[in-house]
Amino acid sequence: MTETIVLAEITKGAVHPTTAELITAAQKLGSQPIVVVPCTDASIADIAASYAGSARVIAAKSDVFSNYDAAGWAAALDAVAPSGVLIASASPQSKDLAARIAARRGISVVQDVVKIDGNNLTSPIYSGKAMQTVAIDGDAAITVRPNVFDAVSSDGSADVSVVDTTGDVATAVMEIMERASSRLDVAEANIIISGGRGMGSPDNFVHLEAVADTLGAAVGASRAAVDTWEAIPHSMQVGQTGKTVNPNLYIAVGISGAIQHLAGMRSSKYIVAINKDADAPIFQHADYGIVATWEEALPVLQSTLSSMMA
C-alpha cells in the first residue's frame, strides 16, 4: 500500500487547525498518514502530534522555513518526506508547494479536491460549475479544500521524529539530549554509537570511541564500515548478519540506514542519526537526525556531553 503523508498547513509560524483536516482525508485513502510539519522549531510539531489517527509525525527543521520561499520549501521537503500520496491544503501557499514537490517528483497533483473515494478523487472544474473524478494509481500530489472534512480530534499522542537540516549541530545536539534525557535512564547504560562508511576511514572511529567513553557507551559498526576495512572487526557489526541490539538510545554516524543494517537495530527506544546526505533512508527511522558532516557533528556532542556529564 502507497504511504499516505500530510503536509502540515503553517500559518505565521505554528500548524494550522486546517492540518486536522488533512488528517481525516488521507485516512479516508486507507491509511493512517505521516505528518510532516515544516519549522524552525521543532515544538510546534507537538501540535501535530495531538491530533488522532496519525502513524507518527515528522518536523522538518530548517532555517528555510523562517520566511515562505517556494522553490527553497518544496527542495527542503522534497527530501525529507517519505515517497507516497502527499495530501496539502488548497490553500495559494500550498497549492503551489504540492505542484513544485509533484514536479521534482515527476507525479501527478489534483488539486482542490472535495471528495474522496478510495483511490477516486473529485474536484471542481470550470469555476465550479462541473466535478470530475479522477482515479490515482501510486504516488502523486493532492490538495484539499478547507472546511470539506471533519477534522480529526486532539487526544492523540504521535511520536515526533526530528531532522535538523540547519547546519546548526551545537543547538541540534542540544536539542537531542534534552529530549533523550526526559526518555532515557542513563543509569542503565544502554546506549551505542555506531559509524559506517561514511566515516571515511576507520582511524576515524576514535571520535566515536570517544563519545562511547562519555556516555558508557558500546562503539557499533554498519557491515559497510566492517566489509570495507580490515582495521573493523566483524564483532562490531549491527545488523542482520551481524548482532541484533534494543539499546535505549543508538546513535547511527556516516550510516545511510541500509535494509539489513536496519533489522538490527530498528527497535532501539530513541535513535539518533547524523549523516550528511538529508535523502538517506536512516532519516526515515529516526528520532532525531542531523544533516551534517560527522566533523562538523561529533566534536559538538562530545563537547556538550562532557560539559553535561562534569
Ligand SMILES: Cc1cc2nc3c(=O)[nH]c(=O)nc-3n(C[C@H](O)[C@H](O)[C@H](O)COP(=O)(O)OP(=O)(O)OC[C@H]3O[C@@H](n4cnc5c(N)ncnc54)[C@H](O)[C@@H]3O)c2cc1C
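Here the structure is a predicted model, which means the values were calculated and not measured. Between two forms, the rigid core is defined as the largest C-alpha subset superposing within 1.5 Å. Numbering follows the first chain given and starts at 1. Compared with the form predicted together with the named molecule:
- Annotation for residue 233: C-alpha shift of 2 angstroms or more between these two forms, rigid core superposed.
- Here residue 251 counts as shifted, since its C-alpha moves by at least 2 Å between these two forms after the core is aligned.
- In a rigid-core overlay of the protein, residue 203 has its C-alpha displaced by at least 2 Å between these two forms.
The structure above corresponds to the form predicted alone; please give the structure of the form predicted together with the named molecule next.
Just this one chain is shown here; partners and other molecules are left out.
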C-alpha cells in the first residue's frame, strides 16, 4: 500500500478547508495519510486533527514558516516527511513547494490532478483543451485542484504530535505590499464575476463590484479589458496569461469567450454568461446563459441577489 503524506494548505496562518479534500485524494491512492501542518504555532494543527480519515497529524513547527521561502520550507518539510507520496493543494504556493520538495527527493511532481484512479492521475494539459493521464511508479509529489474532490467530514480526532524542524531560508521578505483595494483576489475566491471589453468603460466595473459585494465575490477581467483600460490591473486578468481559477461560480459579463480566456476559467464548477451576442463562444461553456446587454441584466441580477441574501 502506498504511504501518503498530505501537506496541509496554509493561508493567512491557518489551515485551509481544502486540506480536507486532500485527505480524500490520499484515500483514492489507497491510504490513510499522515497530515503535515507547517506552522509557527502548533495550535493551528488542531483543526486538521478534526478531519476524518487521516492516520495522524504532525505539526511541523519552525520559524522558517513565518514567511514563504521555497528553499527553507522544502528543507524543513522534507526533514519531517522524507518518504511517501506527497499530496498538496494546486495553489500557486503549494505547486511551487511540491516541485521543490520533489526535486529535493529526486522524484517527479504531477501538478493539477483532477482525477485519481489507482496509480493513474489525470490533469488538464494545453490549458484544459485536453486531459493527460499518467501512471506513477513509486513515490511522487502530487498537487490536487481545489473544489474537485469531496472534503472528508470534520468529526475526526486524529492524534497530533509536534515536531520541531528547520531549514536554511534563502530569500528575505523586504516589504509586504497590501493590495490597494480590500477586494478578494480572483485566485482566492469561491465566486468570481469578471468583465470584458463589452463593459464599455472601466467605470462600469462598479456594477460588477456591486454584485461582488453582495456575493462576497472577487472581480476579474479579460485580457482585452486589462489591455484597453489602465484602471483594470493585470492582477485581475483571468486566462492563459492571467490567472487560472477554479471557483464554484464564475460569472462572465461582456466577455466573448476566447480560447485563452477559457483556458483560465473553464474548469469552474458553474459558469454564468451575460452577453448581448447569442453566438458568443462563451455560451457553449455556460451552465446559465443570458443573452442581453449587461445594462439590462446586471441591475436585475443585483437586486434579486440582494433580496435573496437579505
